[in-house]
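First comes one chain, alone, set out as C-alpha cells in the form predicted on its own.
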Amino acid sequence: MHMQLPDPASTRRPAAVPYKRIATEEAFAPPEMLDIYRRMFDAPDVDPGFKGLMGFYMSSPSDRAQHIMRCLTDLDALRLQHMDEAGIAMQVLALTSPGVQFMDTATAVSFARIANDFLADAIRRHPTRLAGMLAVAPQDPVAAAKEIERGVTQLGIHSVIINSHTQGEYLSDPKFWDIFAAAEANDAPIYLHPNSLPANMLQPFQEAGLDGAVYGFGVETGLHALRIITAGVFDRFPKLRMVIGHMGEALPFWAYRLDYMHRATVKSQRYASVKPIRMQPSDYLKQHFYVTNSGVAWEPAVKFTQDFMGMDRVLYAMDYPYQHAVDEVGMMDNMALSAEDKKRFFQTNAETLFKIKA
C-alpha cells in the first residue's frame, strides 16, 4: 500500500477545522535538567544508551539536533509559534525521555518535583494552550507515589509520564507497584513512553543504527507494556489506565499472535514467570490502554487501531519536537472518518483522558 510521506521542510499551514487539534505526546526539558545530563556524560559508568541518545542530541551540530534542543526548552514564544503554524490548539507536555530515570535516586526524586513545578508554571502562563503529564522517579516508588498525589491534588496535572525502563528495570516488578496504586487511586493514566535501550539490549540494534525511534524504541516499549500485562498488573489494579504512543508500539497489529502464544505458553508451563491471567493480552490492551498515533501519520494504521481499540481509545499526537512535520497534520485531517470520529481523535478523547477542560 502506498504511503504518502510529508515534506519535513514544509510549513504549509493546515486548514481551519471544526475541532481543536490536541497533540498528546509533546516533549519539553527544563534547562537545568540538561545541565545534569552534561555532568552525567562525563561519569566513567555512564549508561551507553543514554549517552548515545541524549549525548548525540546535545552535542551534534546537525539541523535536526539543533532544532530539537532549541525547541525542548522553550515553553513560550517559539513553541506557540510552531503550534500556530501547525494548527495545534493545545499540547499535552511530557518531560523528555529519559527524564529523571538515569539519575541517582536522590537527584531523580528532587528533580521530578522541580520539573513538575516548571511544567505547572508554563501551564499557568498558557492555560488554553498547554496541559501536561507528571514526571516521577521510579527509583523510589514511594516517593513517586507521593509525587503523583501532589501533582494531581496541588498542581492540577492528571496524568503521569514514565519513560519505559529505569536503569534496566521494568514496572512489571512488584517493587514498583506503589506507582500503579497511586495512579489508580488518583485516576491518573500513565503514559509509557520510549527510552534509550538498556545496556544489555543495545548492541545488536545500535550497530545497525536501529536503536532509536526507527525501531528499537518501539521494540523495547512494547516489551515493557507486555511485561506489565503478563505480570498481572491489571488484575491487581483493575481501574489502572495506561497510554502508549507510536500506534501502540505495534502491539495492536500483533494481537492475534500475542493471544495465541501466551495461551500456549501458559498451558505448556515452560516459564515459571508466565502465569495465567484473567483475560487475553489483547483484552487488556482494549480495556486498559489508550493509543496515540505519535510519529505515525498513516491513515491505514490509525483506522486499524481504531477498529481494534475502539474510537474512544485512539488519540492524535505529533511527537514534537522530535517529529515536527506540519504536512502530517493535514494528512490526519484528511482521513476518511466521520466528523464525529475525527473530533474524537483530535479533541474529545484527549479532553476526557487528560481531564482537559473544553
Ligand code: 1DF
Contents of the next structure:
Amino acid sequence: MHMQLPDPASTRRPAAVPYKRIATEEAFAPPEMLDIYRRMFDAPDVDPGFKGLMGFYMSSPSDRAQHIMRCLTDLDALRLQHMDEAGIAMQVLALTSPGVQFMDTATAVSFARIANDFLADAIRRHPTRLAGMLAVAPQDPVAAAKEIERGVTQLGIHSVIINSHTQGEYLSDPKFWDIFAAAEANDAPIYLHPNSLPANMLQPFQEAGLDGAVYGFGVETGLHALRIITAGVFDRFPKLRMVIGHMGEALPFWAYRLDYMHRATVKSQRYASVKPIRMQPSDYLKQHFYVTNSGVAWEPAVKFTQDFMGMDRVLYAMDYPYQHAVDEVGMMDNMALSAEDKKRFFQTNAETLFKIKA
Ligand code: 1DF
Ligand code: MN
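For the form predicted together with the named molecule instead of the form predicted on its own, what are the coordinates?
Below is the entire complex, every chain and molecule, led by the chain shown above.
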C-alpha cells in the first residue's frame, strides 16, 4: 500500500462514475444563527473554545474564513455549483458545529426547531440534491426527544446531529438518555460530530494551535464516543445507532488497546465509574457505529476502517465547506475497491443509513 500522503492542492475535476457520490457530513448555517452567535460573543462568560472557533470564522478576513462563511449560508446556487464541480450528487446536511449547544436552553430549544424547518425548506427546494440531519438541544433532553419525533414524522428527516459535548457535559450522563430513547424509538441514527474543546480541556491544545480540526476535535469526539460506550448506553438501548466522522475519530485504530485496557480496568475495580458492560468496546463500535471518512481522503485509512467495521459501515463524506477539496473526490474514486464496494462507500450505505430514497 502507498503510504505517501496525497497533495491536496491540485484541482482536477472528478470523472463520471457509475455511482452517486453522497457526501454525509456537510455543514450549513442559517444567517439567523450567526446573529445569535454574534450576541453570544459579547457576553462576559462566553465559552472560550466556542468564541475561538466560530468567532474566528465569523470575523477573520482570511480567504479560508471568508470562503467558509459564504458557503455555510448558501443552500442554493453556490452550494449546488460547488457540488457539481466536485461531482457530488447529494449532500447530507447538518447545522454547523456547535449548532445550538452553547445557547441558553430556551433559545437552543426554539432555534433547533427553526433550523430544522429551515433545513426542511432547503430539502424541499432541492429534493434530489440535499438531505439532512435534525439539530436538537441536549440542554433540554425532553424537548430534544420531542424534536426528534417531530423531525422524523413531520419533516421526514431521519437522523440527528449532536456536536459532541454540551457546555462540558457528555451524553454518557443518564440525564441525557431521553435523547437516546427517542433516537432509538424513531430509528434515527445520531451523528456525533466534533465541537470546540470544553473549557477544562482547551489550554494545552490551544497554546499549541492543536485544539481544532487538526487534532483536538478528534480527541474530544473520540472520548465522547468512548464515554457513551463504556457507560453502557448500548446495553440500555440495543437498537441505538451512532455515526462518527473523521475515520471514526481514530477509534478503529485504537480498538485493540481499548479492549485490552478496558477489560483490565473493569477487572481491577480501579474506578467506580468503570462498570462491566456486555461486550468489548470494539464490539460496540462494530455493531452500533457507522464511520465516515470526512477529512480523511486517504486510501490506507479507509481500507483499514472497512476491514475493521465492515463494508456496510463506512461512508463517504467531504466535510464541506471546512474541507472543500475537489481533488479528494477523484482520489477516493480511484481506491482499489470492487465496483460494488465503491458504490456502497459512496452511495448505498448512505441511502440506507439516512433513509434517502434513490
Ligand atoms: C472545522 C472543521 C470547523 C469541522 C467545523 O465546524 C467542523 C474547522 C465549525 O476546520 O475549523 O465541522 N470538521 O468537521 O472537521
Ligand atoms: Mn464537520
